[in-house]
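First comes one chain, alone, set out as structure tokens in the form predicted on its own.
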Amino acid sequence: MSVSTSSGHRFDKLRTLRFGYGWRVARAIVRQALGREVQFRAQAWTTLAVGVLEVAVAIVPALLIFGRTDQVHGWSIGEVLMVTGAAQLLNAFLAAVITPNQSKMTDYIRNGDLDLILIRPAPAQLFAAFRWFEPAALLGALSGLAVLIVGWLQAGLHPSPAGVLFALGWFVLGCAAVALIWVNLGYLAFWLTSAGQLQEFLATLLTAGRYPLAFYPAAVRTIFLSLVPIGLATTIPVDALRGRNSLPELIIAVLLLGVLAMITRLHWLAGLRSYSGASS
């Protein structure tokens, strides 16, 4: 009994130490990122300006279309603007958290920098995924939020509290799903010379999320709900605010996200088995 109790104490102490180290690493990453942004403040303002221009370019086609009609495939101009705003929020999240890290994954693997990540006493996969953080990119979310609110007022929607929760749930789930797809593309660098072109292709596809899925053919809608699930973070949340809520569908989507997370973990482990390191 005493041996079991001692082992339990050692396990708890080890777990506490690892959690404490992880917390210190997370604080250092955020502090370092904020330091970089303060040092290059012009870059932050440029990022904000680019975000505003991106939204302006996205809403011009919608304004031209709705200059001749009140609805397109059951969507009003306000609801389309809400989708555009949600897409901008998604892009801001990806630019701040996912893109900076995945753009470096090829260098990690080809230059052997991954060795330095693997020897750290922190979860290597998480460290490689969140090592770099660009707070300035989150400024792009301001323009997206502004368009979302303007669209909401224009559409005149009055969602229930449950509808708002459904919309938030779908948006978070959609962001996580797109991020995992992006991360898996980055892991292809274990076998390819570079995964950069595939990630650029994915970034191009994401621009299609600025418009409702109803605007696209059925085959494209299927792709944007499964292989490249941008619709989960753009169209589906706005649909929830319009009153189209389905708890079973949300539960199934959460389960599928769990499967995708498991695939991502297995993909990472398979990549490590093929990784020879800088010293080989």
Given for the second form:
Amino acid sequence: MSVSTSSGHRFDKLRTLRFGYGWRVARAIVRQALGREVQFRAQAWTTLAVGVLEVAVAIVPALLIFGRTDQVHGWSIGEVLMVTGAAQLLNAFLAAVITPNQSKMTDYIRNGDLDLILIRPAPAQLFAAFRWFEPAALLGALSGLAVLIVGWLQAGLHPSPAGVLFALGWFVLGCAAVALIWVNLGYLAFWLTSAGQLQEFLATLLTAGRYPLAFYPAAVRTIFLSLVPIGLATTIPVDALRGRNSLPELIIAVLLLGVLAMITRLHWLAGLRSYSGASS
Amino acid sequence: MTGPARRQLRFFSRLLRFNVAVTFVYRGDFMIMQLGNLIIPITSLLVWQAVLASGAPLPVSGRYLTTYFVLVAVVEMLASTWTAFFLAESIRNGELNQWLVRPTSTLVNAIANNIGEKLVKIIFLVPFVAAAVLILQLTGIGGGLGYPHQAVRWLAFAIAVVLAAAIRFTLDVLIGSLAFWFEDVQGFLRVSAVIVPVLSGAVVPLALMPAGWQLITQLQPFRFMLSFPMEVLLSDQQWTSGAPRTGFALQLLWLLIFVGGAALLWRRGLRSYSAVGA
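Form predicted on its own already given; the form predicted together with its partner chain follows:
Below is the whole assembly, all chains and molecules, this chain first.
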């Protein structure tokens, strides 16, 4: 039995490493996602409409606040709108790539559907993380981008090219960090009966990222930079555009992201060891 | 009481006991859900306190804001429902059939589920509220809490909360009933999840809405799902001007409109319903 498993593993690895194989799997996933979207056109339109509505509602508090004052703790309305726009971009990314997969994690584990992922000739962890992709949710990024640009024009910022690069770097890093936290919450289903409510909780918590971290007390700020690192994708990139750049900080953040990725890998492996599906 | 009514009441009390027991089974999820309900009010509280701290002139005090948002969390927990989702689901997958052959309605069960869920919530709620009040009093965030001491105001608050919960429930039946005609009501649910918090005063106290919009803000139905109970309790201005009377009249009017709409949709939907075996 052990012989066949190890040879199976080797075979698995060969196929995964074969040039272009991963690319073909990714292409198939995207093609199928687009096909699904075309099939359920009404749903795609609703997703777009809700995305626009979400952004419209998200900027209401900012508009009300700045109807009464010019700045809050050093932030102008344009800069706050940029943060709101960045939060919406993060949201769109999560809704398109991360949540469709992680919301299925509980069912995979509880119903034993994970078996069907484990026996496939593709890297199981990546496959479970990216199998379902929802292109329509990416449309929400358009409204986020619009708010970001309007905010930018309003704020009248003139960042250096380095500042723009820093902002992009922080944003990508922040998205990755939040995504990894979300994935780890999904893996909690290995140990708990359901991770669904915890993920809902995180989703609601992320709405706090619409405002600059400066609006919150120090303790809350620390949480949004470490445990639920939403600030890395919203406030810090806008800060970079305002001219606050520091290379050492970015490098430390990259290293921490590496550690988080490693924890995610170990969490998955530990989860698989405790998993007992129909065939394992 | 007539025979059929007494019979329905007996069904109701059975269903209530059953639903309380079921809610207890999911107590872990339930706790997390309650904590999740606290996030929006806490965020709003912190943001508006920051606005106040940075020197913005607001028509309400820090103390009013703090008390308002603590109460928002409480009322939101007591008034919110999840009926729409389950109702739509049972219509879509034909589970409604089971209820059509029973001597009572799925709506009676939905009401029992709502009340049962709220009984369990109150048990969980007491420690949360006690902790929140204690933390706010000790830290003095936003000047601590301020609340009236007249019993009549608390009574009016309690009645307003019950009516708010009833409006929320009928709105849920209304949205859930749309599943008779639409494959997927998820879109409607998401739209209401985006709109209701803003228009009901969960994100921003309606007193902070622009003055030019006050008439619309005051008359629209969502105010009576959340904001109105708090106004009745906290606003001295309301009591001196005799506004609660108008407010309660409007709240009842909206409840009647929603009940009428929900009943109409439900009846029509049942007539057009065609699941396997129905």
